[in-house]
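Single chain ahead, by itself, as structure tokens, in the form predicted alone.
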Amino acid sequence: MLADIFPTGYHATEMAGVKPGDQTVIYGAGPVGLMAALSATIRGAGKVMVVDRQPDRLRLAESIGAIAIDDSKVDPVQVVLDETMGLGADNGCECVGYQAHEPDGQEQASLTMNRLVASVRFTGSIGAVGVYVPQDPGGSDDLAKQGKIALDFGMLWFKGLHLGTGQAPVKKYNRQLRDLIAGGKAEPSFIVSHELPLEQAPEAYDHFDKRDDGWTKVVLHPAMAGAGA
């Protein structure tokens, strides 16, 4: 986890400028989104809200003290506004990427970015670590096929929002995150649902890719061959 998801989630909060007492919203409760929620907590956020629609992932967000928002049941932007006296979150993290989709399964690459623009208050900040690509041949529309999204830039500009994007510089963070784990201040393993032998990797990935309930993060052990779950 120190090689990828924990530093990436932390990078999202770094770009978003999360500081003690902040109200932070995170779109996406996959492994990176949950690490962003954990990182926001470590950085002292007073309120962390996590938007997703997978019950098992939302339960994990709640297990570390975050407010779970199921966007298949409610308007997540309105819930964020209600939680912040109508002002919006101080900052937010995008942890979904270009494959964002509506609850009905329709892909909409701009969905989470535009919801963040609407969710974060004036002069707030957004850290986007969800993957966006220069080309997406399987995109749902002509913009997506070109790696472009219909970003609500007018509102982003009007609100004076700051936006940071890009891959995480893992080596910038992993030593300090390692020491947080060693010191008992962070426990990223809370997202691990299964520990399996390497030979079960295809089956495990299939479950994870289908978002099957309870398959939140799998750790593979080459030495466990034949040992079962």
The other form holds:
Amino acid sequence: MLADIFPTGYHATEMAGVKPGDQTVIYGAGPVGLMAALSATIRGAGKVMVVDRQPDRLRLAESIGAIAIDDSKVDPVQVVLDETMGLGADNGCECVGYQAHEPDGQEQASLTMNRLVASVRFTGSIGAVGVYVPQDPGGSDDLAKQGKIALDFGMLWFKGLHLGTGQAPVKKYNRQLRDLIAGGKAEPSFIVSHELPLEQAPEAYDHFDKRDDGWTKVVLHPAMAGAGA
Amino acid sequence: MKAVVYEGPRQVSVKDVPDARIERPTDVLVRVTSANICGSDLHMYEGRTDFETGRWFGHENLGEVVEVGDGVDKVKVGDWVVLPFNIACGHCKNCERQLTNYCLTAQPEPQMAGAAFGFADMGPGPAGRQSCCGCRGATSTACGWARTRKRSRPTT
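Cool, the form predicted alone is there; where's the form predicted in complex with its partner chain?
First the chain shown before, then all remaining chains and molecules of the complex.
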């Protein structure tokens, strides 16, 4: 948890500038999105909204007090606006990345970024920790293949939004987050669904990749019984 | 030691690989006891990056220090440590500004940024360890940091 996802989720909320009382929207309820939701809560957000379409992940978001928004059933931007008196969230986190896709599986790399631009209020901030790449030969269209997305930059500028990007500097946060865990103030392990021996990595990757129900986070143990030579 | 090896899109296997070892005075050897599957692995797993076959996955590691180089004095054998996925020296221009995610010496290729560890039961590969965060059980107040050099190829 402290090696990557908790600091990465926290970094998203840091770049988004989440402050006490804020209304924060998080796109993506994978491990990093759920850590961003936990981090926003720790930072005192008054309302945390999490957008995904996997029921198991949305349940985990709800388990820590977030509002779960299923984008396979509703327009997530409209729900965020409805939850914020039409103003939009104070800030938002992108925790999906370049393989963002519609619920039917059709990839659209700009999907979550543009939804964030639409979901965050004027002068708000966005922290994007989902992975984007300079080239993506397997991308779904010519722009995506070049590592580009059709960003609603006009609206981003018009609203005066701030955008922070990139991988997290883990060491900037990991001591403090460790001490939150040690102090009983944070429990990132709430997302762990499976603890398996290392030798079961191939099947675990398969389940996690398919978003099979209940495979929300896998911890592999090289020395666990059954993992022997 | 064992490692999770990328064989091609949606194919990984657990294989024996060369044991990690201390190569430099600032290296720390960690026996990994927990290693998580990360969502960012899936971009590589699905063949959507330039990650080469034969390389190892995994960068969310926790384990016990089993050996330290002569130049390491903060991390000791028996310490439990978490390994940040960023590979960083701790003393370059970016690291000194807390930007260990964009270390200039651990990743000297100017067109690349960042790097990650692999799944393996003695730490990832024969190169050295870096910047461990002390984690003795779940209640440590000691924070052991080793500023060590680390050689690695970039991942994404």
